[in-house]
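The data below hold one chain only, encoded as structure tokens and taken in the form predicted on its own.
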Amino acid sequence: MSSRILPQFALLTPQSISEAVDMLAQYQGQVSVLAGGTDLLVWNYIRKVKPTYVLRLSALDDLDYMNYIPGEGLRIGARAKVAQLLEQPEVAGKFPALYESALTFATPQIRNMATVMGNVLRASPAGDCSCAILALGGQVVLQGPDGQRLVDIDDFWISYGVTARKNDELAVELRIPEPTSITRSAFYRLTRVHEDLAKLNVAVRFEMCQNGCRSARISMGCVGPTPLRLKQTEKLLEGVPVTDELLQQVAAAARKEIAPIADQRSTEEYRRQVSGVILTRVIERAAGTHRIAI
């Protein structure tokens, strides 16, 4: 058979949130969800899935929603495309990191088919989208027989393309917190062309007085099997003025902390070395002290 045809499935189009769930229940571990089908179209078609059913969301448009609600934060539905993310000004002015991730997600067709929620489940270390909200913090919410449950995302990645969420559960919606008046954040990829997958990636999340640090949030991608959550290297930031002394022991502390592997997009070493540099600069952007220049 050729190479170029797609596997037969049975496509499954439910017209509401519970007929979904009734289906993924229905056909529990034989289902694949499709929203915006830029990952999942291309696993199939070099046979990395091979799913007897697939459900698409296309008639769920009570899922398609990008929403910021004062006081609470941002509420993404799971049919809300990255392109969704750079036509809302809330996202620009109060989550730059996530801006910026989908400012640099892909190409502009992609970004117009992928979603936010795709890019979170895929559970890929290189996910851009996935960093940021990292960073930012927030929950998932799934849907599931029994109602729905929220999974916060520190705990939503179980391992290279496994979540927490379960066969008969449905993603509807990422919830972000709302930042606060000395909440700042930035977001950088490192990456061969601007169309590539990242080779690294990494966002930040601070709570900044004039005495420094108060909180800290770090994320980094392409350095181990999901998105991480730098939580050693967060603490040495924590309530201390951002110092160039202060960054060369973080840029330290997260070489150490991560586990990178080569792979075609870069070697162990390389990211290794540039997760440091990469890192204070974000820090610096995010602080308003510095724009990066790599």
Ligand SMILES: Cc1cc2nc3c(=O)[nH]c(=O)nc-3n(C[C@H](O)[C@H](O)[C@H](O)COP(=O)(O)OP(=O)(O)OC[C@H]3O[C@@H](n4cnc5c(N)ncnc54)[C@H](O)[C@@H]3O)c2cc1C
Contents of the next structure:
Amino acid sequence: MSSRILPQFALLTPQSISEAVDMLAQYQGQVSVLAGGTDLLVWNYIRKVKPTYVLRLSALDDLDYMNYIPGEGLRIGARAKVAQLLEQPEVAGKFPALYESALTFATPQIRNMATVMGNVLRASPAGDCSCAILALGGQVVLQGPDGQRLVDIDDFWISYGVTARKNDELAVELRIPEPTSITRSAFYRLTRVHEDLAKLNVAVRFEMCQNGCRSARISMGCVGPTPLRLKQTEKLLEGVPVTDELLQQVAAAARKEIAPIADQRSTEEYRRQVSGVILTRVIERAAGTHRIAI
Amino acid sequence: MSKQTYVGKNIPKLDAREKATGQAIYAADLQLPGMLYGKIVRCWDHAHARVLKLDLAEAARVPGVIKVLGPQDVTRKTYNTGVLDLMVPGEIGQLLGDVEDQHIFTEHVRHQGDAICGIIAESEEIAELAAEKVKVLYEPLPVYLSAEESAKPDAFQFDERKPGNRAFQLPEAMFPDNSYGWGDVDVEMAKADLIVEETFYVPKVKQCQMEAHAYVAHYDQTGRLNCWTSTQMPKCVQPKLARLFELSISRVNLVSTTIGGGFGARLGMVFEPETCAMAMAVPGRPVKVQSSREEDWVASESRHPGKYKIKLGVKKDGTPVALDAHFTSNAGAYFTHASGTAFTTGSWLSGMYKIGALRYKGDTYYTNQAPSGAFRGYGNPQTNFALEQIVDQVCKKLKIDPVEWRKKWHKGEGDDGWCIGVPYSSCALDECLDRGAEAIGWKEKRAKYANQSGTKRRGIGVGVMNHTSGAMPMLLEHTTCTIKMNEDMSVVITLSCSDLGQGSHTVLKQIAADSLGISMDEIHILVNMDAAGFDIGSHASRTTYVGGGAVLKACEDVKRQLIERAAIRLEIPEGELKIKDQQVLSRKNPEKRLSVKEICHTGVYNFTDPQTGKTNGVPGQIQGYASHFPSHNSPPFGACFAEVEVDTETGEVQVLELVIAHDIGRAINPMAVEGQLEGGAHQALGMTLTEETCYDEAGLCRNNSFTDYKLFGPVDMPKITCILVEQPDPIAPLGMKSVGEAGPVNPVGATANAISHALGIMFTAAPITPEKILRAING
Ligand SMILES: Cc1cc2nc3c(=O)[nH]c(=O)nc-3n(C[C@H](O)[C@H](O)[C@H](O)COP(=O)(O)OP(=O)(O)OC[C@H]3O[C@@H](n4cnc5c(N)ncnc54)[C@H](O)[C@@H]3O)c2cc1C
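Please show me the structure of the same protein in the form predicted in complex with the named molecule, now that we have looked at it in the form predicted on its own.
The next block holds the full complex; its first chain is the one shown before.
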């Protein structure tokens, strides 16, 4: 419910990352970090969170970067916008899943405000960049009073809206590993209308070799409390040729591995049904064998 | 004076720049000295409850609160936000069973969002804070969300005047057997070779006008009640407020503010009663009441949802012998438009095809949903969803081309119109069907998509419709217009027709400029309820047709006066004079002439020569006037073609293209006509594919904002081709017909038919979501 009453909080504007971390440590648990604000400043959200302090990142322009480092991968600063994923020259070619997640993300206005980090830190099961990053693999760099630590994206989301970040830590960077020449990835989402949160999103990443794929990673959103890795399903893909029969098995396995619910955006039945369909299409597209344009 | 410089041209909307640059002033922008802020306190936790105890004490103590108002602190008079009471004679209203069942603040909450009390404070924030301190003890009552539930014999009775919770059915006294139509349906149906019968469901869709409802009211020291509102019907709201607050009409100053979209959402009163009641409680201080989108959603009206039973009987060759239909709609919590929509939904049905016998029944039941009311098309999109699909089922079973069937059986010129007894004055539907079919490639695609087996399947569908231009003779049709000629020949047109954003003021100026032979830039339209005479508002697709007719008549009156004066001055009989290029001149001897400007000027600056005692012209400022009652409703027809692609594995529908051919008679402003068709198509696609206001079991709205009520966005919209078919109507002023309300009608049937063409499955419940499609495909 919208309201005319502005939430009351004190605004903190640290001038450096270390000052930010000091402030987080000082006001443990009472601070909300403000990046693009496209989640935090939505009425329902901020009125639920009720932060005493809002710590904005507006002075920390050194976190604006999105760098591709050959041999290492993609480094995304905490202030880098979703729109930058579309502008950074290497993203489309080397991290197609991430690129595609940005392509359908909201509207240009939102993409210009929203950060990739904010998407991950929001820990919503519907986050599009989150879904892509979970498939691509990677790490969240957290900076706390005792320095930096890296948390694997697989371990980052604890439950709905909850992450492994500690109260006194600032998330400063996302790292996505360098793909090899045979790495493939793709992302797709279903929505009610174009501008919407996903009713289902899917991303895959695997290495294509002659007799199938290796080290597949499948992630799916809106089918559980956080974006999910479908580890059982991934196993089916390992080292065998991608055939129609295999894809049918993969689809069936995915339907079993997820735990969707019914909400405003879709039904449980529908999500379960289409999860397999979309997954197989995304795999085919990543593998370059797709017959149905998505 | 009659050269057509503007009529027929693409003139950009005159207020476009103002609106696009944020200069337009809406009610919410108004700041008046000493202004207070009102908050309507609504019941959010119950859809049906009795207020056992209302404790306002704590709210009243919040610093900055000026007054708290419970149900007893404001007028206890009841009202009906609708305006049918002004548009039909009292006896008819009584026969229809129209009731006034709404209170400013209620003790019986009939839907979520019903208003229970009001708070007036120094700021909106304070008012909202105080609202949270209002303590209410509710006794929950049983909640009914559909007509079936509330019609049950043991159901709670909403209104003792309406047994069985039936708010309306076609009254026996006017419509024997509670139905209308013609012929003996039972006898004719028995002769059919094929009968197709279906029950359709049409959803509760919201107008989604951009500007959420907002008002300012001020009961001033002179004892006038001033109300700033973006109503579509200023001249109807003014007397309704006068009656509610027991004031004469001249003591109600209704100020029309810029309208941020209407679509029926501002038809009649909305939250004017609550706002004015608050202003009356603090004389001398203006009170502003703004609603959030959520409030707008749960407390203002929407389209009537309901069940549409329809049965069509045909001969082997497709000859339609009988049609039997029954629309049971969900009125929501209050009566409002219960009679109007139930009645007209059948008009569009009876106005469409030449069927041997037809019977339409329409009834409406109270439920605990937000009240239903007016929405662009007024029953026509509902009819279109049911009728156009049932026709296609017949065509499919008999292997008849749907376009051919429609061409053969649609009503046309001379046939009984949507209002039985008033024949159609013209009909260009054949040309619409032909040109539309040609433009979309109907024949080729229809054949090509007949046998598909892939995952993505295409379909193409058609939907036709009839509508009206103004509601004559069903409703009062009356618009007045005054045209004042300034001394420099510039013009002020005073009227009370609203411009909802459809561009009606632009069009009215085009009409006046051409009629008077002057530049549009020299014309100002004044919408002022003190100065302007009566008008029934911007609705029923009437403003260009009826308002334009009034403007033309007032222009004629101006021209008559000009000629009358020139005749005196030139000493030439009136019949010999004509007006051309801003001159009044003799047909016989064009040298004898007077300029219009000179006549206007000397009428104002009329001096008497003291020597001769003669004046320099004929005294008196020229003002033309018309009190216009149109003689017909020159109905437009239209054909829409839709092409879709359906993904059989996900159920997703992509609308690829719409071709909309519209029988416009004469397009005064073709660009504005296209705008209406495209905007209407947007609403039609939403109703068909994505939009529906949903409630949980307790009757609480699950999607009262744009987060979860999904409208098509720019990227979702298909390519649209508009074809304006111009066959001037013989009765209409300038030959024109309407378009506004027609917009959201037949893309509904066309799209639904395209989906069923793609899949071979007909969907009876809108919106046709991927979830429903996939379930149907998977059996
Ligand atoms: C109209 C609209 C459409 C949207 N459409 C989409 C969509 O299509 N797909 C989608 O995935 N999302 C969508 N969203 C959600 C939102 O835009 C995204 O989740 C976005 O990525 C959030 O980024 P942000 O920078 O705005 O985060 P913020 O709102 O600033 O923050 C989000 C959360 O992360 C925390 N946070 C942010 N940065 C840090 C940090 N450096 N360290 C610690 N905590 C941090 C904040 O405290 C907050 O809890 C939409 C939102 C809106 C309003």
